[in-house]
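The form predicted on its own is given below as one chain in structure tokens.
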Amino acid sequence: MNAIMTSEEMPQVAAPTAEREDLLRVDNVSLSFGGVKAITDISFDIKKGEIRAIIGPNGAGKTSMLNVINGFYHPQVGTITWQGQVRRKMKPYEAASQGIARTFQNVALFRGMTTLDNIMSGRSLKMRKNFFWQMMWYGPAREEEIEHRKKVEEIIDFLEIQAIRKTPVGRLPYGLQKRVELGRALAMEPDLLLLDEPMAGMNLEEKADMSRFILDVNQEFGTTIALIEHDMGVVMDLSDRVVVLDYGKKIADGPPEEVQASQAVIDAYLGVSH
């Protein structure tokens, strides 16, 4: 006779994207620099647990959108709602402390520091002991740092960069620097991970590795990811939904296959829509 599985033993299947709750909402956001409109009346949401791609030609406003989400820019019009709370003029450090981490187009690491120390810097928001205890490195502060270093070593193992853990990142090739930057963001244990062109400048092998790590972060850690990426093959393979910007305006939003077939998107990438 076949055994009956309990609800705890049955495999867990992720809810369809449309049924997931909103982690973040962008509502009618506009951003200008003097007379230059970077973003115009953009609205979209990011569902909990999804990989959300933000794509578009160069100058479309993609990085400006990420900068609005993590508080680096403050829109003149519209709102950002994060975990049900409307955010107004949040600073980047506040966004980081509330669970939003990011990487950058151009690698932003401490080049003279080792891989381990760079990733360890991502744990600073998790440390609770004051500067005095950290300076003394004694008692509770020492115990706290040992626990944080364990977490960093887990990330190093996850990203398969054990061989470079004590190497100054300035000596590393570009692809490995991008992986270290991802590790530093993961060290913050974010609810939302913003990736700004995580595969720019990589060869095919490096892109395949980074794609695998992004999927694993999403599936194993349950981290929600929003990424900007120009490689359409990567976008179509990784993302649950795609929002497309062109000249600071939203021109498409939906599943990858639907967006890929959109004539407006085709025209924008071919440069014939303006």
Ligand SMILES: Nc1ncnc2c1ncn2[C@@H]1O[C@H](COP(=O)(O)OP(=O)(O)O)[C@@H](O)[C@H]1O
The other form holds:
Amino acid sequence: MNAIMTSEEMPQVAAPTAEREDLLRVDNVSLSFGGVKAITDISFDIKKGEIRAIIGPNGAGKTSMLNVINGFYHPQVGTITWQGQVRRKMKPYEAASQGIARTFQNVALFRGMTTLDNIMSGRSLKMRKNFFWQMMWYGPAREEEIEHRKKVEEIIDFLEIQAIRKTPVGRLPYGLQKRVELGRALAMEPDLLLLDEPMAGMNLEEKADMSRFILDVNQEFGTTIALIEHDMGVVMDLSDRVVVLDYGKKIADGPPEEVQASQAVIDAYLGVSH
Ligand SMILES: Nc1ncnc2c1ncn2[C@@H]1O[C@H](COP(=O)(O)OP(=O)(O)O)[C@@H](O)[C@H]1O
Ligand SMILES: [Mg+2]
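Having gone through the form predicted on its own, I am curious about the other one (the form predicted together with this ligand); can you provide its structure?
Let's see the whole complex now, leading with the same chain.
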């Protein structure tokens, strides 16, 4: 590689997904709740820059998997490697401060707060470092506050939600609440964005909008995305690779066309007995 070239000048030829660097690895992870085995011996990787779909019937362990990745649950067996480092009992706020943001299957926003304030709350981890200066509203804190506001306004423009910036989110239709929640996750400027059914309960138009925003986040910001989604059309359109879970086990992993044609996947979705 020519050392004088800046990254902007370098020819942008994306490497095939399988050859890209791992951002996150899940190795032999098992998680149970009392007698319930939510996840059994699952391994897969998420490459830098890809959109990775996680699919499977209800109860397959998809949400539990995201909860393990963001430190909400600690698996009894197995390891999570984040940017080359094995993580030990990382807590959700630590995962967040290291660049892992998420949205929830059921929207989790401050319902009485405005769109603007909800998205601003996504900046709190970045602000905490300077909490003293924030309190003093002095010099560096003031500049920092301006910087945070600027970032939040950029996200509001990007998601085309200027018209609802002062509306309490509890009053917004569900599709827009999902979009605000995406905005709050983006405010953290994550390296990895975990989306738990971002299109559940949406109509066709809202789904098309959300799909476009997810693709734009991936392409414009270079954010790696792991996405749980039931709509196979959306999965086929958006994802580079798909991991399929069923009853807590991994039953397929690969490009969407390959996974969709897999007999194990077809059986799982048809409810063929195990
Ligand atoms: N906190 C919990 N306590 C007990 N069981 C749980 C808990 N979370 C998930 N489970 C169980 O783990 C299994 C997988 O659930 P989940 O990860 O939510 O599946 P999915 O998101 O694929 O629908 C289910 O049997 C569910 O009941
Ligand atoms: Mg779920």
